[in-house]
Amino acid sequence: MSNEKIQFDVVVVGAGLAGSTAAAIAARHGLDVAIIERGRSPGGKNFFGGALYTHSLEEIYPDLWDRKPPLERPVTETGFWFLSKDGMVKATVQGGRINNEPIDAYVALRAKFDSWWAEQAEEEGAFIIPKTLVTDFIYEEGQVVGVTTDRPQGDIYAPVIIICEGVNNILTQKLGLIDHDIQPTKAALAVKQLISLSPKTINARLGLPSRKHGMAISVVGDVSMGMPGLGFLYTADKAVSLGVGVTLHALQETQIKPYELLQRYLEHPAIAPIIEGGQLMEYGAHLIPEGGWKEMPKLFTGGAMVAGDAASMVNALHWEGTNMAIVAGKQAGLTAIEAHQKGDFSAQTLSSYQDGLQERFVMKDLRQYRRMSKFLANHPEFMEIYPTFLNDAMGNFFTSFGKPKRQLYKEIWRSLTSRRSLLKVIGDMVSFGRAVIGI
């Protein structure tokens, strides 16, 4: 059995977003790139069921629609349900800018996309590495040269290596970019489920006009049980995506099982008519790192970078986390590039890359929400006693027929003091603003 060295110029640990995407970049310029991926193929593993974002996909492939991405239906209709136990208030936007070309947001099914992606890498010239486990680095002089593997004589070498390992950060760890598991504060456990029903009844229930129609919607309210979390519901082209996450601090103190958050979503009045009738698709829970910019770790050091979950970009309040991992995920390889050129693979060399992120709106998002996580514990009136309130507000609203309106708005007044005083009302106001300014 031959002992040669198993040698390429990067190597790019897991075949997610941010993966694929690095190895795409750094492949099409000419550089030798394995992703090693520890499912059976890529996606394999993921239950998302959300929304991709065309800027960022057309950032790595401007031709993107000529490769008939495997997308669902286009975003044209997003925005805010507030669920009260028994009621509902919509806060929806629907043309417009919505509607502008090329529209920005599609659903998708990432098990299936991420296979694609991952095929686009290939075709790029990156080389996958199935079913394979990285368990450790290889170091010369104290900087990282490779990988060791779960496979016979399975270490793979390379001066550049690019951790996409996801929420389970156990490699970034390793690397002593950050000395700690994601903690139950900072990390939310989404579980959903994937309904089959016709495009016919999705439209119908739903209010679209055609499957060239589709909705990604935020549930705030009663689907969490008062708990700092959020629901959603996902259209795609034959199914209905929906879910609840919310932190693994507060499921721990509840002691509430996360099916059972589910199954209440799913059999509230409001939701239960859109998805009756329908056969369940696909079940799964899985763990959003939410503490963005004060749960990142170091993003690199001598012959290694860290990207997408694994570096905790995601931004909970507009659900964005797919695009951040792309433009993480190209900036790595553009530095990998960078480090080629230079042949020079230290830290020095490396840090390039999150220079490159602070100019985008990755870094930029992550500082200013950097607070927002922390809101929403201290704050869990946001999360019950306002959507109940708007929902009993425009129920008075709506049904005040033969009744003076002066004694409609001492009702809908006495109906949120009731619930909350005045100078707290305020003070929440104000704290949310703060939250999401970032000042």
The other form holds:
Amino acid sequence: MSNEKIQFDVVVVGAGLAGSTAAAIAARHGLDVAIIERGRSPGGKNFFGGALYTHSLEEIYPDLWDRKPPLERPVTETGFWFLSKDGMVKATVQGGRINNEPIDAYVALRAKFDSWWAEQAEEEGAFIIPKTLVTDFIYEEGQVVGVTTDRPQGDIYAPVIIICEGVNNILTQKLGLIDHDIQPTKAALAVKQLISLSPKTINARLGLPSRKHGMAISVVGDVSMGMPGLGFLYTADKAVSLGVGVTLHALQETQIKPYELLQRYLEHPAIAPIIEGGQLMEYGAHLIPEGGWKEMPKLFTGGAMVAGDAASMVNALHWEGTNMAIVAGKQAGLTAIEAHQKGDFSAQTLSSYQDGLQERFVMKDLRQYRRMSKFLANHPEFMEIYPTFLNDAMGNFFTSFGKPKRQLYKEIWRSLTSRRSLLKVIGDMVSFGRAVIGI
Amino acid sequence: MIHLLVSIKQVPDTTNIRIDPETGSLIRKGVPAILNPYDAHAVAAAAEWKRKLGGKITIITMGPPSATLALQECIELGADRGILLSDRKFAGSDTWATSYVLAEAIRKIHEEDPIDLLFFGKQAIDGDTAQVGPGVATRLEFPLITYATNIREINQDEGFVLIERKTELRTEIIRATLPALLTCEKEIAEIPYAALPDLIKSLRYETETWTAEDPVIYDETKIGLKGSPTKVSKTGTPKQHEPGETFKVAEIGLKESVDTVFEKMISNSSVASLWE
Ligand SMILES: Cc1cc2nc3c(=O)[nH]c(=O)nc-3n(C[C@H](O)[C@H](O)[C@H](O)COP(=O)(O)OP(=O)(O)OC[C@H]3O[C@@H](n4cnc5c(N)ncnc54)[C@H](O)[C@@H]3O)c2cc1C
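Requested next: the structure of the form predicted in complex with the partner chain (the form predicted on its own having been shown above).
Below is the entire complex, every chain and molecule, led by the chain shown above.
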């Protein structure tokens, strides 16, 4: 056993999407990169909805399709399902620009995808150290110069550390980049089930023409029981992924158990027939950082940067997290290269990481949507009243045969105004607009 | 400096295994392969003594190329070198042929770099035969200590080991001359959380493969299916035993009980022969 110092050019914490991307970029440039991952294998425990976005994958590997990524189905139909207590209005889009090659989004299973994504980083030359938990940092003269791990003789040195530890950002906190733990109002707990069904059954029940067609659906309304949150449905090749995420705060307030929420969603009369007879393959819960811009830590300090969920880089309304993690990972990798070229790892040099991100959708969108999580928390009507109203209105419209239509419109009007005054409706729309446009 | 050798096997994780009810054989498909648990404890014991005395650990295994993973795990636990005996010609070897292959390979290692102590697991969990360790010891004419639970002392200067071994009734303490061969129970050592340098070494490990010709040339009639006298005619799950007759001492009295049992034993030919 040697007592030599373990030294790399770059240490990346976490082999998720952000981590494996940062490592690939730095290793491709010839740097000696280690990725430290606490799981038995990269991605082993990672999960999401969910869909990956082609633009981000191709940005890292322009020859993506030659590498045969383990993706499930392309998303060829996407949109919203609005649930009332016992009904549903569907607003989805298919065909047209959705079908433009390359397809913009692909459903994936993360355990498979993340280990593949990490293998690509290995091929670029990164060295993955699994089964090892990073516990803290090593400092010299106020600058981060390494990390400690939970193993005997477990110190690893590198002049630049890229923290991609995911939503539970303990290390980011230890480093003082943010002064508090993740807030219950700023994090959603998502629970989901992956249910296996034959591709034929999936296609028949969801009206998909073939296995080369898939769905990504955001489900709004009854699914979150009035709490700020969303449900989802994604089609893998031989399974459907269904889940629901609501803020931790709302769960605490209402005392509703996450698995009850999910169970109720799966038993909804519009949902149950889709998964009937399917077999449960995976059941899990995971946090989603929803604080966005307002909960973003400082992104760098002398010798360290933070990327992905750990840095609150999620646009919850658009289900964009993976692409932000990948782009931020890339930017951090590029900055690590730049720092090595200069031989300077000070905060000043690493600030170009943040400058780079400002130019991209990551910081632009997060800034624009900075009021979104507060807006959703303050406007439960978007989860409750409006979806129900929509169901009511359409239900009325299509059952008004043989009735004078003036009465129909009156009923629809009343169904809205009995739930919420016109003034409030206008107010809601204005604040929704503001939250989206970001003014 | 001490040279320890551990012989290991990669096995299917039998805690995850099912038996095909029709053929009666193991369904190996989709079952993860692991380092045989007894072997892992044997490696841990070797690593403890390497730490105490300084020296090195060589691991040897016979198996398919995928057994590299098991060797890697041994390096992680503190071993220095891992040798994979892998060749199509070895395929189908039973315990007899396997112990021949291992013994010849170990003889080669021993010639180049004398070994002080050899470790085997008590048995492999996929076959449970407990024959390979003793087979190797016999072929190499090394003292054999089976079911070792504790190494009290390794004395290189005087050339002996003091080993505790478990029998059904008691613990024995055995002194054997070096080089000796142990087959290990799990108590022999706890499996430690590997140190980071060892983990990194294991991740960088590149397989050292020995074939049926290089560097040791084997007698082809003694290896593989050809060299394996064991013939498995049928495997299956044993039928549940019918409970035997019961005699209640309190009801029929002590003398009557002893006589009855004695008569039953006499009438059973295998026991009867003892009395002739
Ligand atoms: C239910 C759900 C649905 C989602 N749907 C979508 C979607 O459809 N599209 C989309 O783009 N995004 C979606 N997201 C968000 C997306 O999953 C995340 O934004 C993305 O995974 C973030 O990647 P990351 O690399 O930052 O973190 P992670 O993927 O969480 O990776 C962090 C890694 O770091 C490791 N780690 C953590 N701490 C340590 C430590 N101390 N030492 C060593 N290793 C450590 C972890 O084991 C893990 O492998 C969804 C999220 C959830 C929960």
